[in-house]
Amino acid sequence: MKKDANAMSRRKFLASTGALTGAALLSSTPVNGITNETANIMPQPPAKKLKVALVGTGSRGNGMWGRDLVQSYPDYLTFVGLCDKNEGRVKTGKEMIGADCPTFTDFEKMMRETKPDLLIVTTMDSTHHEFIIKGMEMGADVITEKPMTTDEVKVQAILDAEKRTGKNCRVTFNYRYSPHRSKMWELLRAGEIGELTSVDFHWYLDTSHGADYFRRWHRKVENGGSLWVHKASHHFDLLNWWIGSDPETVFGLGDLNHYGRNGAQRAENCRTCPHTGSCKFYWDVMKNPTYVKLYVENEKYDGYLRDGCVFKNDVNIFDKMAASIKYKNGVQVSYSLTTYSPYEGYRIAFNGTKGRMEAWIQESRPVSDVNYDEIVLFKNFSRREYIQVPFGTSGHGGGDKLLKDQIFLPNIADPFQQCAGVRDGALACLVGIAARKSIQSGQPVNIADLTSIKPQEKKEYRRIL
């Protein structure tokens, strides 16, 4: 950031004050009704535990929605069934999760025999709708990983099923729960930059995490809806939540310039590749004991290779994307996603009638060893302010534990309106779906033309209990 005559440099400011200006450290701010001082005090357990079933025992299902729940909420829930199409992986998943329950490869059989109160869906994105809909039809409320689904037809089917069954589906947008992002939501609601008019939002995936999307099933649009949906739905949900309005029109651009067909050498997967000595993207899955046990040892059941080549010719998703998004309340957004950056993170700037709010977050290879994320607040005709938000203590910027606490612990408040239902899940997907369609047609796409959802000027909020 450049210095100017009216503002101290960041380094000089922090050195001279040792504190922040403008807003208090978030550590003293209640988050979802829990302050740091009371976060370890668990509410009284219910008389009857929640019966939970999980479909999809890959790494996300086993970890965040399996083992973590068993270890953190044993007095509040119990697993009654685990399901995966891969018979070896579901048995391995049971061991990794530490659950004392039966395993299934037949989803409906699991639902009939275990009768869960809650179904957690962590399967391949393109199959989410099948389990969400059938789960609600068979009597369970549902929690689904993002993205909720991958195209507008499936979105509509989920909307119709929730209305028809009277059950609830919650989408786990853990990025909303990061204290740093919550603070930005809070500052926007407080009017610190006046009326919001536009947003510049640019996300960078590095050559480790970003490349991994091209090794796995995500590399095919038919599996994950492309990164417009699988990854960017996270970002579009943040925008929808921060802006407080619904997206109305999307114009998208995208191409495949780095991975897939662009590689000079390729193979089926890294373990069988003759170019391991020269390929910078060589990745040895055998060095990860968890992945060996979960994926390599269970390839024989379905042929899924966790270490696929990032340059395979079947890659049909984009690796660079950009979109212009117009919201119903008039806010304009410039968004981009790059998947081969030297570092991982994002830059965002909110422009308002009274100022501007910025953040530059480097999630990998940070430039310093500070233990906080920073927000810079510029007010017209005034000096800039630096707001430091301490790092969260769980995954995804501290959001994971806060999200799960709100779901599984009783009477947790929602002051930042972070709870996300099917409408939120649908709109996050629909921005990416619209961008995909815009690239195909070369024309802007109206969100209202995709499903029965009609964009609202003020975002609808509904707490799911």
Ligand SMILES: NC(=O)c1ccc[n+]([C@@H]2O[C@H](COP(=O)([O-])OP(=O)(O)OC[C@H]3O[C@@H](n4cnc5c(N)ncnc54)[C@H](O)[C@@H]3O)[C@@H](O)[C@H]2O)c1
Second form
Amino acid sequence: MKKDANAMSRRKFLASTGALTGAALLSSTPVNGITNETANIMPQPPAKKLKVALVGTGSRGNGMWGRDLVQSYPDYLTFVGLCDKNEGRVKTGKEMIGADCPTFTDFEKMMRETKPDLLIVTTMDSTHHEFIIKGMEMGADVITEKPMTTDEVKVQAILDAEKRTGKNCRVTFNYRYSPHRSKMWELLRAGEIGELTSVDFHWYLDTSHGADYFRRWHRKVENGGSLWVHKASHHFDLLNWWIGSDPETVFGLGDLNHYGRNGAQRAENCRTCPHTGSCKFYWDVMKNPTYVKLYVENEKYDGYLRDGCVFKNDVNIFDKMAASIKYKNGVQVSYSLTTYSPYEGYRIAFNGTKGRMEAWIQESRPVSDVNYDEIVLFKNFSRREYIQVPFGTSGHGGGDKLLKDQIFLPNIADPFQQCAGVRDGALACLVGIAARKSIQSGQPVNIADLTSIKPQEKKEYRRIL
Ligand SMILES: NC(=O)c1ccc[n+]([C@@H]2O[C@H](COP(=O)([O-])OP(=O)(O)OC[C@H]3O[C@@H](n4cnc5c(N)ncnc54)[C@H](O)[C@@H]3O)[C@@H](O)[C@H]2O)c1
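Can you switch from the form predicted alone and show the form predicted together with this ligand instead?
So here's everything in the complex, that chain up top.
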């Protein structure tokens, strides 16, 4: 298969900070045709380290984008500021990250005083746009966690700000980086099933991790845009990337059948609940010392309860969702998301003119000696083929480390076009936003009616940061 030849010499922001030296060229080309794990050699450190600031010192900010960066890339970057609206959590965050920098509760003050090259946004979803926009206006490039944002007005504001400021914003779609998913992308482009015509994609969240969304701020649509946006934007981004075209029309269905008002009993949170003996969803946050330090000890500042009851009456998101999506190139998708399954994972099938490619991936795996994900390739009038892709070794199926290496190490190629900018971030959110609107109106929603983005038959690719 033809590989992308767009390996950039170095990202713009690093070049502008003088960080580019005669760094060794690392390749993320598949090893033995199987994975795109980067080689375990660190390239030459830059002359000047990248100045990084982070807003949102919760779980994701402190781990994936905090401590892991300090420990893995000490010669390439340095933290200059940490910010959170919770004054206790930002101090705990600094300790957990192990950064030697000032902390702030005032975002603009942090930007003014520390002048970062790069801002990392890991706050609650509905607030991402504020920091993405202000961050670019105040001179930084931005990396934001998914979802880029939660409604179409904020999507448009981000698109406009990127154009106006000339800065770049990268959306960290780590799901694209799992080796078995890159393999699917590769097989589709190699024409193994002929021309792609439709996709069946069904995602299952379990009664542990899935239920956790209903304990936290995610249970309200005004915070996370509902799981249509908070969670499914990962899946819609994968679809957009695999299919290589833009979504055009979305019809959605959804309901709340299990959590929230459906419970027989409820309380404010698990610690104060009188029903702990009979509730299958009872969860003791006090058993997790990290969560105690991060959330319980900082409740006094904002009242946020990490162990909220999954049956609270204020849950206003769906817990089962289905959508039909039509792509500009004619591909059609049947998608569903279920949030109370006995296991976590997904089933996918790509149907093409010459065959079909399937996978059943179980992410919460029972103890087993299997150490690979399997893709099955059925070719019409032929035998089936089993393709085994070894598990990645970092979080999210091996994707997290590959993503960070590509962002923070010099000259990592992008052979699978995994780098995602604001257009990709927008289109992933817009499918979920369209599904939400479709449920309200009972009608299909056109993506082109939501923002200035006009769906293209061939998806645009741009390597940034
Ligand atoms: N890509 C992935 O696989 C993945 C995994 C987990 C989380 N995430 C994303 O990371 C982000 C953070 O999630 P989390 O699990 O760490 O949540 P969290 O609740 O642990 O942390 C969010 C933090 O943001 C802070 N915050 C909220 N609003 C703020 C504001 N206006 N100003 C300053 N700080 C504010 C909160 O006080 C909290 O400390 C979310 O957008 C989530 O979608 C992505």
